[in-house]
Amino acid sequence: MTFPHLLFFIILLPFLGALVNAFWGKRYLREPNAGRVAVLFAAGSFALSVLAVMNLAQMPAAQRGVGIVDRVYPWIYMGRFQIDFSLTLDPLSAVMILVVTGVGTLIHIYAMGYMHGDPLYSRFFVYLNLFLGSMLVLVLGSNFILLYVGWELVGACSYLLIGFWFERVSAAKAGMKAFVVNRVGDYGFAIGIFLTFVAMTMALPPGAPIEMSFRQVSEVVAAGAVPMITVMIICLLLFWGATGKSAQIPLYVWLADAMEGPTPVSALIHAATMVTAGIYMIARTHVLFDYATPTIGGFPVVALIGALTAIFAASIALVQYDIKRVLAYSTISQLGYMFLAVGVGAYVAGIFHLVTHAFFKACLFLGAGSVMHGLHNEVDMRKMGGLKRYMPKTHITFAIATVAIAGIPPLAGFFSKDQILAHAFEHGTSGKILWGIGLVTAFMTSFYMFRMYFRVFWGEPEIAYGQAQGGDPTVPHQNPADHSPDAEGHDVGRHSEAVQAHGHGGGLPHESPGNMTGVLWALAILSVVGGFLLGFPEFISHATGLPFGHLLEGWLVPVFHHGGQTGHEAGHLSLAVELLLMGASIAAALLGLAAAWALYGPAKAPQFRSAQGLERTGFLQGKYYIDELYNAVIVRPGYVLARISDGFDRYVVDMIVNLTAFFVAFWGEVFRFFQSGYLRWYAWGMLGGATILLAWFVFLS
């Protein structure tokens, strides 16, 4: 079943939902109807996405590679430059729209409970719907120009959502930081698109239209019509943009501060959708990266940056106390894993991890939001502990997602992470080094995730409000009279004596409402079965006869058949090596669990936890002081330059303009004397002029 412009309606519905709430949400719909409208339009987009993917699945594999093209209307036609507003659904964009609309709808449902009572309730869902539509433009666009439009729209929506509680200075600054850092990356991305246009202008025959579609650019590059050095520069510029949007070194600094936004924002934008835009873009333009892979010392640039980002961010997450910031640095690390995959040509493995990460990281973020909801917006893990007694549903789902991201079989994260490591190992000597970095990162991931899990749900809180003065000066809010706003923008205030021992205020911990925990269960189930259903290793199926297979590989083969590796079997590893690599991956995850149990397990007293030397490592607590370095090298000199520019503009440029205006006004007043409008003055002027001319000629002759 299909109908005209099906893809366009997938995009249109979220935008319509945003318009409805923008015009009628606050005045007429109000809470909870504004949320219901947003959920309805998001769910409608998901239903149409399922329908479109079913239509695509019925096509032969060769035709699926071309996909379903929806040419909505001619957009920009200027000579050879002919850009259509055209949408394409192929296997890659099909995976993306199912993740975006499916997980996005679940997060919309969760947000109805989480944002209950917020005075800007309807506005929040306007932004949420707007973001959903913008992300769909990004992944369904057929050409670079439409991709760039979606790219910028999600950046603008991210700014609005991160700084949603704009009354707080910290939230406003976080939104601005995200916007500015993304602009740095987008600058390189835009130059890459301009250079692509120039390359297409020179490569195509005279008179041939320049459509800037992914298919046209890929065919021209694959035919060798563009010099390799040009393609390499284009790839570096595109990757520059990806480092900003997907928070990689050196443009990762915005994502941790983005936790100032509401928790559903963290789950939607910074776990499941926007931050994966860079991964999608590289996968979409994989022909360019396969043709001219940029390298540094034999290491593919994309894979090297991804691996370094993965281990760098994981090391910071080891010692964080803010529950959302641990997850933020975890997201940066997992995005590094995805870049490692696409950097070595394992595009299916990268997309596979993108999908599983959307499941378990959204579950973790929303689980953290459920904990905060039950603890009246507390985020400091040192003030948590024993919550499994009060929040059993949140505890179970959080535990499932923790096991999944740690890479412990048989949950989803194990399958996708193992395939990334195996592909890296296949990539020569440099690949084995990258594999080692990835394996160490896997150990660290397991450690910091179980550290968080044990701190939050087991044992007893380490710190309570009302603690005697003279405690650890690094502990925030030790003073019971402290009224500093927490990370969600609400004033924590003085805690009652009844709950000081537990380390949170406003009453005993409580489980979240059903619309929040129901979403957690759905994401937890996906975290369990996602690996089996989408990417079960073929070599295990062949060896054991299990009725599972790498479904995602078969689905994406028509997209990536031009180059790169498409699945776990693309390399030439023997069965013994495959099993050894899998065993090493499992061992790293289990060692991380064992280390976290030894240091933070239920048997450990809170005093022991607070004495851990690792958590007092100033370099890690300071996040390597990168933000301070950027402030010293970029931000403060920028302020100084701005003040100098302001002084130059005020005292030089303005002075020149004002003097020019004064000169014109002065001489205007002078000449105004001769332009009185009286005829006798004009007659005397004509007589005087004639007399002067007559005298001139008389005396000269």
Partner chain sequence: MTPALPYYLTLSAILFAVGMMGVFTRRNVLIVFMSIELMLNSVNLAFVAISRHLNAVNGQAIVMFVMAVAAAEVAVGLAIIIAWFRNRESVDVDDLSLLKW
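To complete the pair, please output the form predicted together with the partner chain; the form predicted on its own was given just before.
The text that comes after this line covers the one chain and nothing more.
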């Protein structure tokens, strides 16, 4: 079943939901209904997405690569520059819209519980729906321009939602930081698009329209009409944009601060969807990236930055106390994995990890949100412990997601991560190094996730529940990092007041309401089955005859199949090597689990935990002092420059303007003397003038 502009309606529904809540949310719909309306529109969008994807699946594979194109209307027509508002559903965007609307709808439902009691409840759902629509514009747009529009829209929504609790200075600042850092990335992205346009004007025959669609650009580049060096520069610029949006080195700094936003936002925008836009964009323009390095496929810079970010962020996550920050650095690290995958040309593996990551990371974030909900917005894991007694549902779902992200089979994270590592391994000599980095990262991932899991849900809290926050002096344990700003940044402001108002400030932790735990269950189940249903390794099913196959691979082949490189499932490796690599991944994961058990397991007395050597490493605790470095090198000089500009504006530009005004005003005052308004005065003027003229004629000429 289909109808005209089906794709357009997928985008339209969330925007309509945002409008409804914007106009009537606060005054008429209010607390539960505003959320219900938002969920309804999000779910409607999901239903239409499923419908559209089913239509796509019925098409023959050859046509599927082209996909369903919905040319809504001609948008910008200026000479050769002819941009349509046009949407494309091909297998790649199909995966994306299902993740965006599916996970998005679940998080909408969760947010109904999480945002309970917030005075700006309906506004939150306006932003959330707005984000959903923007993200759909991003993934459905058929051309660079529309992608860029979506890209900026999600950035704006991200800004609004990070700074949602704007009375809190840290939240407002985090929003600004995210916005500004993203601008730096978008700058490169925009130049990349401009350069693509210029390259198109030169590559296409004169008079041919330049649509800037991915299809057109890919075809022109694949035909070899654009010089190699130009393609390479375009790729670098596009990747520059991707590092901003997807939080990679050197622009990753905003994502950890983005945790100031409400937790559903962290889950939806800063874990599952928006931050994966960079991976989507590179997969979407993969023809360019493959073309730039034809011998090996992929793009080495992307792989290298991805691998470095993965291990770098994972090492920071090892020692953080703020549960949301651990998850934030974990997200940065996992995004690094995805870039590693697309950087070695394993696009399918990258998208696969994007999907599984959306499941388990959303589950983890929402689990963390549930913990915060039950603990009066506490985020410091030193003040947690033994929560499995109080929050059984949150505990089990969190455990499932932790196992999934750690990469223990048969949960989702194992399959996707293992495939990325296998592809990295077969990627030449440098690939072995990338594989090594990835493996160490996998170990770290497992370690920090289980560390958090044990500290939060097992054992006892270092500071008993119900005691004063911020470190009671009678508690024997005193850690020097106790008063770090991170640990205390989260519990002031509107939200916590609202929570207190409805009656669970202080006291013992309690389980979250049903709509929140229900969502947790849904995501946990997806984290379990998502891996082997979507991407079961072909070589195992070949060898054992199991009925699973690499579903995603087969689905995405029409998009990525071109020339030699198909991103084929580790095709060049023998079965033994495959199994060995898989064993190495599992070993890394289990080793991480064992290390976490040894250091933070329930057998450890609580007060010993923070005494572990690693957590006292100032360098890691301080996140390598990158923020301080950026402050000193970029932000401070920026302030100085701003001050100079301010002075110049005030004393030079304004001076010129003011002097002009002063000149006019002065002479106005002078001439005002003659404009008294009295007739007689003017008559005298006339007489005087006439006399002078007469005298002139009579005596001087």
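Definition used throughout: the rigid core is the maximal C-alpha set that superposes within 1.5 Å between two forms. Being a predicted model, the structure only gives us computed values, none of them experimental. Numbering follows the first chain given and starts at 1.
Visitor: So one rigid chunk twists against the other between these two forms - which of 74, 656, 28, 79 is right at the hinge?
Guide: So the residue sitting at the hinge would be 656.
Visitor: Treating the chain as two rigid parts, how far in degrees does the smaller one rotate relative to the larger between these two forms?
Guide: Relative rotation between these two forms amounts to 20 degrees.
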